[in-house]
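There is one chain below, alone, in structure tokens, taken in the form predicted alone.
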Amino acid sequence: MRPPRLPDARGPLTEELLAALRAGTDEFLGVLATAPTATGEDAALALWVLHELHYRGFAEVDDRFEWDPQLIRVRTLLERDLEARLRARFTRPEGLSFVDDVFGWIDDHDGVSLARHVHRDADRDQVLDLLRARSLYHLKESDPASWLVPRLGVRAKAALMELQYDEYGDGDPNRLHHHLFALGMAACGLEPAYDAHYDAVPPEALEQSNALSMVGLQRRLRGAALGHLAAFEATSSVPSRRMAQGLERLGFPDELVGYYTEHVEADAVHEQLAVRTVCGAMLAEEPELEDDLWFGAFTCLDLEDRFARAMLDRWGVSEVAA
């Protein structure tokens, strides 16, 4: 597996950061000075690049920079800003139990549905654009959740590994979910390489990825990471069915349709496993983390709603209710 290339800069911070990473020096003072002023997609891309150093890295970047203290400081500044913005939008539901009530709470969420648009109205170009944008997540898929494994108690850890084992293809490399997505992309004429499309993805997709990496990489946010996972699994099965039916309507190849049909039944099981077994086991051991479970679940839905609105606006489409 070759390391991916660095992305194109999107502002002063990423220009400074990418130049410093390519130069291969240990001097990142310019990046540290620029980071506090970065906003929007410039800040989002910089944080995404710094997170990626913990995943596959980049072909132009020495692996020793993964834990460079100055870059970790920049990452911390950007993560603090992201977390503060996410928490500012969050209100903890009153009088609800996460394990008992989260499914009903999710059902009451009044979000925007890209899957419904694909199911009924999207054209082929819109779907291809969506696949490119989604590839930022789907070509990595369950990897961020794997950071949680050593941070959980026995019951929660075992249940999470059951879920992850399925996500990783039950031991068959040809059944890994992110590999199935890559095969689907290739079958419909899209380049499936990890670095093929991230220069075209909207900042909302970068922020989704950043939030997932942030809660996965920080032990103190393990509750938020599991809440995010639970909400994601609980909102995957029905949209996956709609995506599969929309792709069939538009004549997309079986490989891509199959990726989504794989998730229809699997995620119906995963949602119960994630909420009742994984999160339930965590709460039995660490009940003080319930607020963070709600925060993670809200963040998952909130960022997906923002991404969906951005994509529909990009296509000039009116909002599509979930």
Second form
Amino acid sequence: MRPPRLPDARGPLTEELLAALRAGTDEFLGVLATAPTATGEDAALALWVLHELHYRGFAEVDDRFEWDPQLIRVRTLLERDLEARLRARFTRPEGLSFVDDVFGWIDDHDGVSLARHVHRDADRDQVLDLLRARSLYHLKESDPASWLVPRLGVRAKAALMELQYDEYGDGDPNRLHHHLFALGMAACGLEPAYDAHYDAVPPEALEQSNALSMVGLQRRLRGAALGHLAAFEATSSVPSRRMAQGLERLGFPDELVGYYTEHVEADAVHEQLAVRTVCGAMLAEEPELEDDLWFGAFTCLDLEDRFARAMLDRWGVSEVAA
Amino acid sequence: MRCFEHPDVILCPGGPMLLRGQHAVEDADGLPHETTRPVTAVCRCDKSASYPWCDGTHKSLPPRLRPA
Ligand code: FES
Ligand SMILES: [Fe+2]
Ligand SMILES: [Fe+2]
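Moving from the form predicted alone, what structure would you give for the form predicted together with its partner chain?
Complete assembly follows, chain above in first position.
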């Protein structure tokens, strides 16, 4: 697997960060000085690059920089800002119990659905644009949740592994989900690598990826990570059916349709596991984390809604029914 | 050390039956379907388009039509 190339800068912080990473000297004080002032997609891209050092690294970057103390400091500042923004949008639903009520709550709070648009109305170019924009997320599907494994109690750990084992193909690399997405992209003539599509990735997609990596990498946020997982799985099965039918309508190749049909069935299982066995086990072992389960679930829906609106906006589509 | 519960079958309120392990599930027409995952969701609402597996359709049914 070749490591990806670095993206292009999107503002002063990424200018500074990318130049320093390429220079290869472990001198990041300039980046550290710029970090507190960074905003918008510049901050989002910088955080995405720093997180990515923990996944696959970059062709031009020394692997040792993953644990450079100055870069970890930059990451911490950017994450602090991201977490504060996400928490400011969230109010804990009152009088609900996560395991019993989260499916109903998701039904009431799910936002704009790109799958509905793809199902009936999207054209081919919009779908290709969507695949490119999602690639950054789907090409490492499930990896952010794997950071959690050593941080959970015995029951939650076993339950998460039962789910993740299926995400990773039940031992068969040909069935591994992010590989199925790569095969689907390739079958459409898209290079299955995220560095081929940086230009198509809106800041909202960077933020989805960043939020997921942040809650995965910070043990403190393990409750939010599992809440996010539950909401993600619980909003996948039915939309995946719509995606598959929309892709068939537009004549997309079987490999890509197959990625979505696999998720119809897989996520009908995973949503039950994520809520009942994984989050249920976490609540039995660490009941004080229930607020963060809700925070993670809320954040998942909120960021997907923002991403969906951004995509419809750039296609000039007025809103689709939620 | 405590012994944790780890049932072979979990009935999800309003939703599918989770089935752990490898099994052949016979549908209403007598056709066997092999499970392919460590855990499988078997439809209990009879409305799945992937019958006998659950496809999440139960969630769009009015509560009184969902399985107990
Ligand atoms: S129980 Fe889920 S579709 Fe029937
Ligand atoms: Fe998956
Ligand atoms: Fe899944």
